[in-house]
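Taking the form predicted alone, here's one chain by itself in structure tokens.
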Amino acid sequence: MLTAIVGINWGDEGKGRMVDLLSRKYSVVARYQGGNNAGHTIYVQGEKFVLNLLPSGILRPEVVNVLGPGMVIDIAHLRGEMERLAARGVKIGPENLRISGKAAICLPANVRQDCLEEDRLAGEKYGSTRRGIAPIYGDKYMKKALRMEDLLEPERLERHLSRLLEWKNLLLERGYGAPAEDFDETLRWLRENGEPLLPYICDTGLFLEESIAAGKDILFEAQLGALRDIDYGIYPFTSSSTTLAAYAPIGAGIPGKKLDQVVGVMKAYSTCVGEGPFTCELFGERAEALREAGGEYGAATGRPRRVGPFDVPASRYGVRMQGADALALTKLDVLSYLTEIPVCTWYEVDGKPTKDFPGGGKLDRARPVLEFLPGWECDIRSCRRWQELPAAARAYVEYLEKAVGCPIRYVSVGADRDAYIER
């Protein structure tokens, strides 16, 4: 079974959650796209862990994780990470980890190219998380990035970041007026922080189909969600990789292979972190009230996140690009405070109403037109199975699984493990 754990809207919909709920079922979890931009964030046992680079299956010793070669890495944030959770005892070592030769290295110098772009933008800027990450993308398709199997060969490694630096330079010196990168310090970075990577870099790719051939089930897992897709999402405020389900086998490393199922993961509410188009936002003190309720804050940035209503039109188009199967709604327990549930049905653009979700200028001037539900102002964290909800719970789940034209087969109640209804 090759199974997509993807994002329905804006990211930060709960993936790692449901990618650690789900991986007990799974030998492999392969991440196949992004970088150390966003978060995933999973309770074990009320313990806290937050992963950026790491797949959600590291949680799960008997399961074997791979970073394959449509992620781009920063070795110093990865060897960090992998340093933290040893230390809480989370068992990391090869025979569980897996990192693609293919994958590119973010460097130093793309850090700092993101974030001399974002200031120059200025008022304009794309909400970057400023930590390379469209830098990198862009250096990987004009044929530039270094990769991780450059680290095993010491004079190849030298000769490709002489000539990468020499050309990012021109832009850091001529365009923004920066300091140029110097060689040697990156070379220092690249050799202090890649060494302990070494015993783990392989061709992933044939690790995967190995597993495939012995029977053994895979579960991807995607960062973000399909409105920050390069091409599909709200670009320019988009990732700079494809988040889509579709792209799973292609960035874990087995293009040849297709999907089984794909799980698509959306909130309960809306959520965003970063700029750009979101229709359904609120402001003032129901913002603040939702905030607050969900703990909506970026993990991997800590940034406030934007917070609104469910929005249908843009739940409805995820799930279109991703291709969903079944869907998991998480934090259905954080509505619990309202005596009513506002859902966004519909747009408005230009006067005229629409169900489907616009591109271009046309989201730019869209308008959520709202839906009133009733709440159930009840605590339901712990509910664990379908008629342990309250009437009016129930009622709302079914509403969004007829909107969205998708079956939600797992609801979250909380945020630990075994906070979930499986239908």
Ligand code: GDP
The other form holds:
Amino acid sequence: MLTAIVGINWGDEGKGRMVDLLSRKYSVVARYQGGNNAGHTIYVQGEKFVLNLLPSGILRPEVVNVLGPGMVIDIAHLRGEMERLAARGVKIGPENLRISGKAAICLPANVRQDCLEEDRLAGEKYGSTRRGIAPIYGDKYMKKALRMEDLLEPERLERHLSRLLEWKNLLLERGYGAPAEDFDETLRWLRENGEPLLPYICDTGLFLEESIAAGKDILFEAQLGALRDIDYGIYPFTSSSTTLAAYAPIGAGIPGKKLDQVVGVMKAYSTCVGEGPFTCELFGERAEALREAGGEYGAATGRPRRVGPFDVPASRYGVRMQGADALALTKLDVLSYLTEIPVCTWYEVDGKPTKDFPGGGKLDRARPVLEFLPGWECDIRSCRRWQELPAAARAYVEYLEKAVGCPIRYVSVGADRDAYIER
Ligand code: GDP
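Following the display of the form predicted alone, present the structure of the form predicted in complex with the named molecule.
After this comes the whole thing, all chains and molecules, with the earlier chain placed first.
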């Protein structure tokens, strides 16, 4: 069974906790895109873990985790993440972590370039996490990037780095008027952080093929959501990679394989980190209350997230782009404080109602049309069966399911591993 767990909205839907939950049935968990701009928060028996690069399966010692060729890896960050988890007793070794030789290395120069560009854009900034992700994907498509497999061959690495920095410094020095990136320093950084990772580098495609041949099940873990996809999202306020399920086999190393199942994760309300159109956005006290109730502060950056009611046009579009077969609705418990729950059912664009998610200037001009559903106004965090949920909560879930046109199979009612309902 090849299953992808993907985001339906703008990211932060709670994919990490769903991967953590479902990974008990899988032997392998693979990340297939993005870098350490991701922040997955997982609670295991009340203990909090934040993962940026490592797949969420790392918290289950029997699962093998893969960082696929579609990823961009800041090796200093990865090393730090591995060390921090290991210090907390999490098992990490080449037997349960495989890193693709084809994944691109995100360098300090990329991080600097990201910061320089965001600063240059000032008021018009994209809301980057400033971790070098857009510049390293840019380098990759310019065919300049270093890859993990280069770490295995020191001479090749040096040659490649020298050519890369010659090019990169044209931009840093003459473009931004910033100091050049130093060759020796970068090489030292690569050696120091690359060395401990060498035993993990392999052909993840071969490993995954072998796993499939041995009858093992593989879970693909996405970062961010459909609306952040580079092609189909709210461009240019997107991520720089393909966040869609269709890319999972390609980004993990097995481009010829097809997924058997796509589980989309969506939140019971909307959140969005960073800039860009967010039609259903709430402001003022109502926003503050929802942000507080949901603890909506970025896992990677600590930035307060923009919040709003569940957005039907955006979520239906997300379900379609992901080709979701089933959905997980997370954080239903967060809405328990509301007497009536707003839902954005339509957009109005240029005076006309639309159920479809628009693009370009139309999205900028879209206005939300809200409907209100009755709240349940009681604590639902201990509910573990569908029938235990108050009728109003069930009605809310059923309403969303119908509105987006895909069955909601899981409903989560708390951050802890077992705080969910399977229907
Ligand atoms: P991801 O990037 O999609 O994995 O999402 P994040 O980790 O950024 O955000 C999800 C946040 O919501 C994390 O802090 C989770 O612990 C928390 N969370 C997930 N599911 C639930 C839930 O059902 N209820 C509550 N209250 N919190 C949840």
